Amino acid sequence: MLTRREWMRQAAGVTAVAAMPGLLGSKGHAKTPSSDDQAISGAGSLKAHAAARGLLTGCAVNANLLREDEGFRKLLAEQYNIVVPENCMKWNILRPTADTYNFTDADSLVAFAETHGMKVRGHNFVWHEALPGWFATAVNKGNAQKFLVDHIRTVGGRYTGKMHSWDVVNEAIWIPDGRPDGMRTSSPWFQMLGPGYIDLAFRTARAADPTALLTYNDYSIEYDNDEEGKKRTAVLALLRRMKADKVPLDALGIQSHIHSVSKDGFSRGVSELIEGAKALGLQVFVTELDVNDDAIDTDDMAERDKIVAEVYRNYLTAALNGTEVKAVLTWGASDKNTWLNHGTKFRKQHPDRTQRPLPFDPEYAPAPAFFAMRECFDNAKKR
């Protein structure tokens, strides 16, 4: 079982290296590792911690870091027991032309899994985004339906069996678009086919896979503010709409987008999304939790860590306090790959400091966060 110091040394290519800064204690304080502490592989890994409590834990997958690096290889196969990708089941990656796919990417991380013991989250059937560039001139009104029908029969069944679950629907609520139910008119699926297009979507996957559950995946739900309360709102009325129809629907998926500065709190936020899911018997995932620490005024990298770590402590406390939430998932595993670096669009405070919003930093050694959220299952009820 390799030890925190271990991890570092071979990961990072050196003989020595200094004990990570700001590991910290229930309360926030820096503590001294323990020897469990120090234990980041096997019986010390996030998945061994998860496991205990009933809980699956993963990330998303960059499909280019997973053919062509040997340590995120590794680093997925020692700390998670599911996964999902990052793009490589999007329209855009699946569908080259409207009239053939590309599988490539997708079996190579579905293989994987399976070698692996893991299980696969599929994301997405239907958004807003992602699509490819032939989907404006050739999909409209009169061909949409067969569009949508057709790649989740494709898709769907490609993987039926193999799948933990499968983001059906992805953000389709929006409510500066201004309709009563908040839903989202801006989306080329609404505006060809109407609000119905969520449960065709639904009723298709659940054709396609029986087994996998279907789940409905938004973001910007989470913070005790006016605004994330209204889509938090909608996003309950839909569901609860869904199950008044049978729609098949199973779990909510909760992005979990966190940042690490914020006058606003989410532990009623949180209560009232998963108490809500509970009250129609669905589960909950945590699909795509980061921290975006560009609000975080210091460039004390230590520092730094130390207040990302602490949001997901509070985070994760808040979402694990019942036994609703079956799974949580970080979106990628490393600040290597963030979607945080791409660009400076989420660095507009700090455009030349690259983030750290995740458990293990670039050279895949463990963040304080890390030993955050390892922390928190070990505090969750069993499931």
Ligand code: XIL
Second form
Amino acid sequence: MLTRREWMRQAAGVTAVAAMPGLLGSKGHAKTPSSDDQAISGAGSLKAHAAARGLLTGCAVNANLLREDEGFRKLLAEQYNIVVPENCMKWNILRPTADTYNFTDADSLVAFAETHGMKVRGHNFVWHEALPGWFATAVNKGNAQKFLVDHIRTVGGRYTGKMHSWDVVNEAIWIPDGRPDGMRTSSPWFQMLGPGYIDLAFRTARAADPTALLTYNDYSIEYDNDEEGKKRTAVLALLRRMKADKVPLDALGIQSHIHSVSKDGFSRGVSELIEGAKALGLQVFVTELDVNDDAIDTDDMAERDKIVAEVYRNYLTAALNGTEVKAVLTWGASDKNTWLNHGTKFRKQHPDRTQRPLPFDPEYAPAPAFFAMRECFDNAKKR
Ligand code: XIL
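Switch from the form predicted on its own to the form predicted in complex with the named molecule and give that structure.
Shown next: the complete complex, the earlier chain at its head.
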């Protein structure tokens, strides 16, 4: 079985070389490891290749790694021009009690981004998950509106003028809940405020931060199958209804938690989302891309990485086909930290195997997916 580094050498010698002149010596042989490293930074970085096409590229940032891991900070600064907090702008982190805020980690991330000239996406104002323990007892039908508005005013207001975009509402559609419009009735926000919580959140967000692009973000809307097709249709109908009602809405976030093995494709799904958003004058962001590799049979790491990279290539080829998608962010940068390895929820078929869903391996070496991303940026039209 090949090690990751051996595989990288081989890949650089066969497939990736054409797109990476910097990796070749004058006779076409792969250079030493130190110049390999050189070739993925600076002009070879994800952000340089993305920027050449007017694209933003980034990743979700884990606050602990940002605080404690210098290698991680270096990787972020080297590779990305936009970041999104993995967790530290969610209610359960920002709101230790009903009447206090803790901005420590969120402020650190925004400051880090400012220092390195990166943009920041906010994630998120309203979600049915990541609510603090006190929420269920303190928030009720009588005061939910005040909690929602105060939260968005306080958090949105704090970072006004510093944010590229905000995921204002996350995952509001859930078909199994059975409503004709697809709204997630099991969300506490829906239960306390009814469907109007969505418009309220967007209007409050616009007032709190007039310059951030206000985004609706959702998942399992990408694949060409009935289930995701229904959800996709409901999401697009929601966005159309919001636009008709003059709700301030600027972008659709396609989370893009995709799978290495699937009987369904995603070309039609992705293009329906993009065309639907385009018809409404919305920008589109790929907000949380990763490739779940649990269903890959082989344990050969190099083989798995290759399959994952191929899925990246196919997906980004579809997503970057037109010019609507303006930003591509992965959910994490390195396999050292991916939510897919928390517990075994996403490792049902191979519980003893850690997943490798991201463009950098646990040692921060570029994985084949890194080269697939760069190649897709190179192939994209200029935005
Ligand atoms: C995940 C984080 O990665 C985990 O660390 C956390 O425990 C749960 O949330 N969709 C989203 C993200 O919008 O906020 C989720 O992030 C992943 C799925």
